[in-house]
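Just one chain is shown here, as structure tokens, and it is the form predicted alone.
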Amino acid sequence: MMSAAEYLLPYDFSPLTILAYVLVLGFYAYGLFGMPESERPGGGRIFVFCLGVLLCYAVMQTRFDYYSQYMFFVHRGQHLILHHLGPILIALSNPLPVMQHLYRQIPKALRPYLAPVGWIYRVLQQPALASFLFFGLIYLWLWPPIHFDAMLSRDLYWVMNWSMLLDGLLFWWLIFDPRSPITTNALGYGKRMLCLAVVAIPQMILGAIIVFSRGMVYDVYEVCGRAWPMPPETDQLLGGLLTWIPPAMMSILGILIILRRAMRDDVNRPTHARAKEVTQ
């Protein structure tokens, strides 16, 4: 039996991964304490942000990562957190004011060097490309030959997990961008809901294919052995369900959140219009 502390220790220690999470939380804390109290986000938003970050850390740098490498359904749960739940929580916490404050702390002489990053970000945030990458990466890493290699190669395994996390952050930030499309150039609410519907369908199809497959689709878990004495069919069935149902539910939840924002903005539209007229 392992103690709780042993479960929290990294299975595959990655100094760069730990450094990345420490820097994210450190910069977030630095930005928070440097902001005027009137502009600082509330405790609820801070908690949601930290929860999203810590959930992603937990599935990458605790004993959970061991089970992810030796059980298919746990692996699907890992990617569900990295690609969906964690980024959703981070995006909903609206870290934009903190990010803007941190950006203002960067010396003006260094800001031009960030221009390529901004260009890449704008390209990746094109709705069609962002949607394609979102479900395309799931298909890529679950393509049996690629999945086999990724689960046996340490470097490719880390590339897979980090690509899922970064893509999830980009996509869900595009969807839950707190800026209103009425007063900014943010993506319109209708297009956001369309993106959520577009990415849900391929995930549902892939999950259904895995669930209803008669043979073993991912034999790498037979080669390496499973962490628990679970029938291979059950492991694959649970993994297929996790690929099918929770992502579809999260898309529906996202559509409801965006719909609520759209209705709220529609009620406040006269106010926005008057403010715009005054500024012009």
Second form
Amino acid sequence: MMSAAEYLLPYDFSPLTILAYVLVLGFYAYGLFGMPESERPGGGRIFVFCLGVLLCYAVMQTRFDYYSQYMFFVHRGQHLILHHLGPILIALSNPLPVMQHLYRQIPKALRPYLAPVGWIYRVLQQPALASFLFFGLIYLWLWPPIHFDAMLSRDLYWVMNWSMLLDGLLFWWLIFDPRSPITTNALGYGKRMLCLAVVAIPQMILGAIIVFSRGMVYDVYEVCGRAWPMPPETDQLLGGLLTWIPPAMMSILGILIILRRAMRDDVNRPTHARAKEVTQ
Amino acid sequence: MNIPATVQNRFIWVLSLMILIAGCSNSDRNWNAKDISGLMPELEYELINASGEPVTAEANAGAVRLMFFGFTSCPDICPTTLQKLSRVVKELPDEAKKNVEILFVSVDPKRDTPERIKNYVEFFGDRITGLTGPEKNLRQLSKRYRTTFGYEDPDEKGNYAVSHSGAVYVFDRQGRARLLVRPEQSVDEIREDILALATGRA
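Would you generate the structure of this protein in the form predicted together with its partner chain, following the form predicted alone above?
After this comes the whole thing, all chains and molecules, with the earlier chain placed first.
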């Protein structure tokens, strides 16, 4: 029997992954304590940010990862967190003020060297490319021969999980960018909603294909042994459902959040304010 | 920097195509089994052989090794696979036969004593090495080859099933992981692959 502590220890210890998480949380805390109180996010937002980060950490560096490697449906749950839920929470917590504060700490002489990062970021955040990358990566890693290799090769497996997490962060940050498109050059609300709809459809199609396929689509779990004896059809059915339903729901939820923001912004629109002044 | 989205999309397509082509082209041969060259580390283990002595992969270095996980009380997949593999080896030309070794790794060390494993593998043929070890070492080995095993709860007579990989891991004479043989492959298909590896034609 395993003790509770063993469930919290990584199955496949990855020093780089742990370092990345320590750095993210460390810089976040450093920014929080260093910034003026007026700009500091409230307790709720800090909690949501940490929850998002810790959820992603938990599926990568605890016993959860073991089950993700040997059960298809747990693997789908892992990607649901890495590519959807974790990044959604992180983006909704709006860490922008903390990041802006941290950016101001970087010596001016060093900033030009960071410019290439900005270029890559801006290319990746083109809405068409971002949406394509978002569902394209899901299709890539779930393409049966590639999925087979990714589950067999330790290196590929890590590339897969990290690429899902980073792409999830990019996409959901584009969608939930807290800056208003009216006052800044952030992506317009209509385009954001369109992106959410565009990425939902291919995910639903893929999920449905997996759910309704009669044969085994992903036999690597057959070949390499399952974590516990579960009928392969059940495993595949659950995995297909996890690919299909929750991502579709998250897209709809995202559209509702954006719609609310759009309505709120519309009320506060400068032109409206002027119109009010004129009529008063 | 404003690159039109269509150009970017095309770039991504070309990139993914290149990755695909690179992934397919590392073998100039069409294997019947799944080619796993470069995906897994070299053969390495610290186990106990059927005489109860500690052994490492050095013990049969230079041979093509067909590694298979199982347990001697296994009702179906282990005897079928061992029988299939020993037929593969038996029907190889003598020249190739001496370069091939089957490794049967029992992941049920509680019940499978070295003696029991010895009787079991001898029943199937003479080019089979029976191996087992402490559960920790077995876990290490299975993790290295990205597989796992688990035990069912014992019934009132103390019998229990063990879930384990159904695949055969094939290592070439240099100890590199080369092929993954799926349970449904036929003796002829497996033999064709093993012959190519054992005679150094691939």
